[in-house]
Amino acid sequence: MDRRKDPYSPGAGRPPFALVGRAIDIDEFEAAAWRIENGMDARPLVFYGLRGVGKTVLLRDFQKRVASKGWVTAFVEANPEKSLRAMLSDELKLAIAEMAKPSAGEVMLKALKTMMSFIQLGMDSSGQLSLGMDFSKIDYSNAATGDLSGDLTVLVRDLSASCEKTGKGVALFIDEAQDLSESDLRAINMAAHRASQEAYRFIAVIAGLPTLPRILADINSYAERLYRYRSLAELDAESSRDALTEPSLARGVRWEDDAASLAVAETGGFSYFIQEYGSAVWGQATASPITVGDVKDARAEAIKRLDEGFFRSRWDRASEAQKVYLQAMASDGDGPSSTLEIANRLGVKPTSLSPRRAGLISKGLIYSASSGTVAFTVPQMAQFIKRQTT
């Protein structure tokens, strides 16, 4: 096929052809978002679970759509090495570029001040800002204390405010939100908590591993209790078929219903993984419609681009030490595996691994999926750590 129309998007959060099997997580969300335009509380979200199951796809589809009607928006990837207030200040620059008008009520005026105050934007000593509007004789409580926790529930209110009158709402999206400071979480789960108390136009959304419901919960006990959790899980059979199918018959071109198939088991139902084996499948067809030849020829390569573009990274993240580790695990396939287990595999006591497990997680290898049992943050990375010792 034409590989200048090739109608797969593989790649990291790029939006598919066709967003399918997610139609109860869009309702959940779409739901929230019209309460709040209709001044009623709505519960955050989280979404939480292996990589490449489409959280980051999930969440920009959410932000657009509220984006669209003119919802105040913040989009985040946490980073380890950056703090959540300087994430969020880049994403607000551009919110104050939009709402920033001369005729700005009062009420948009405080909202504006409070989001410079929290970005720490250049304020002369007369209340005069960089966007050139008069501020001084606003009052509002600073988003500047140095405090994430308080500034945060400052500006949500503040925002919050700003959007009663239009009927809009502000919405705050975080992917990889186990990367996130424990102080920076705790300050998210502070804000959403008293937005969902006062009823504020606010909604976060976040998104994360599996043990991103734990962590939240750790840093407080209310969030059990706050959140409205979604697991994401891997697509079924005929969700899978839509996202490899639909794409290429937009192009005019069908699949036999055993290549389909083949395609489907290959990638498991995993959403990252359907769109790189169907670009691998759409090289390798030259006609119409797509065979079970064609899904063979081109397995090859569909596993080549894998492994250099999906775990070759994340295995090249591991020490020595914890490659042995993972090699370990892999002996259980997707897992989970038990601590116990492989600490008698590599014919050492459990409490010497105690680092290397750690090290693993913290690096986002692995996590703990239940008590003494860790498993794989990556969908066949067994496999993908087998090819590399035969």
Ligand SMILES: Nc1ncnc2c1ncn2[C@@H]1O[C@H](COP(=O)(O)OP(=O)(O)OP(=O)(O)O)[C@@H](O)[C@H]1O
Contents of the next structure:
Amino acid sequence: MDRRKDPYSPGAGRPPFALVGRAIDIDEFEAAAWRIENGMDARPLVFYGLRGVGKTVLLRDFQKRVASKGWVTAFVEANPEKSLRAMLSDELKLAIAEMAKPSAGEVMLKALKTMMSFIQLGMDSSGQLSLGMDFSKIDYSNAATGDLSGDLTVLVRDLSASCEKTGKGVALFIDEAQDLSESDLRAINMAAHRASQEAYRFIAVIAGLPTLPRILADINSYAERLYRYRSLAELDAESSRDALTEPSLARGVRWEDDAASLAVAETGGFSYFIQEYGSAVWGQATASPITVGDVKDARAEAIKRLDEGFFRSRWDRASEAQKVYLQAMASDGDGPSSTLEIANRLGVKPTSLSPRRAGLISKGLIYSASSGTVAFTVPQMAQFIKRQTT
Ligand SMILES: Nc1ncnc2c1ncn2[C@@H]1O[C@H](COP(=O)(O)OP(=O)(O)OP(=O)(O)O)[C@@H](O)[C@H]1O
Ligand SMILES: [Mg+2]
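Now show me the form predicted in complex with this ligand; what you just gave was the form predicted alone.
Let's see the whole complex now, leading with the same chain.
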């Protein structure tokens, strides 16, 4: 089929043609947004799952839903090299530019000034913002004390107040949250906690790897009750089928039932794999409907694309010694693997493997699934490793 018209979207955070299988999550978010718009408190949300399940596209979908209604939104992709204040400041500059209107009332001006004071701490000395507006008469709470927990809470409070009249809200989306520092995560917990208590017009939506719930709770034990946790995993068979067939149908190309079933089985229902498979089959097939033969013919290409992109980029990050550790894990399939058992397999003392394990965790290849176990952050990594060694 014409590659230029490929309707699939393999990639990181690339919105799929059809965002399928997430109706419950979308309902949950929509209900929270409705509560906020109607003056009620809403529970902050945490989404966690392996690489490529669809966390980023879901958060972006939520953001679009409320931004299109005029909410103030900020989307931060956490990065261990940057502070939350610096990342948030970049986003707030955009919000300020939109909110700063000569007609802005007093509450709005207060929110703007709070935003500016919050940002200034994250900017260099030359980075002053000038909006040509007179803020001098307003007595405002300073969000530049240097204590992020307090500053973020003040920012959320004032922004939320600025939405009272309009009936809108403020939404903060944080992706890859497992990469934030402890103090940044504490600040988010605190601001979200305060927002729930005071029914601010605010919701935090946080996404990250499966370790995220534990990381949040280790920082503040109330985080267990504060957030609504949702695990994102592989799509069920029906949704996987929709994810494969709907995009091509929009281009007038149908899948035979057996062909779709075979491709679904091959992908294990993982969103990213579905997109990569769909794309490979699209490139292979020559006419509608797509047949079992097309899927079989495209299989090698799909696996090659996954191996060369998704898997290899991660595999190559591991040192030789770390690869040996990963190979020992791969006997357990997608795991989790017992760290004791890995040591047994390698014939060494468990303690001697701690640095290797820590290195793999910090490279984002594995995570500590529960005490004494580790698992791959990427689905089907074990199968990839076996393909490398056989
Ligand atoms: N619900 C869905 N339906 C169909 N395709 C989806 C869905 N969710 C995600 N995808 C597709 O899966 C791929 C991965 O999505 P995304 O980047 O959001 O995953 P992620 O969980 O954020 O991954 P990572 O942990 O690597 O950041 C993209 O190609 C996207 O188009
Ligand atoms: Mg992502």
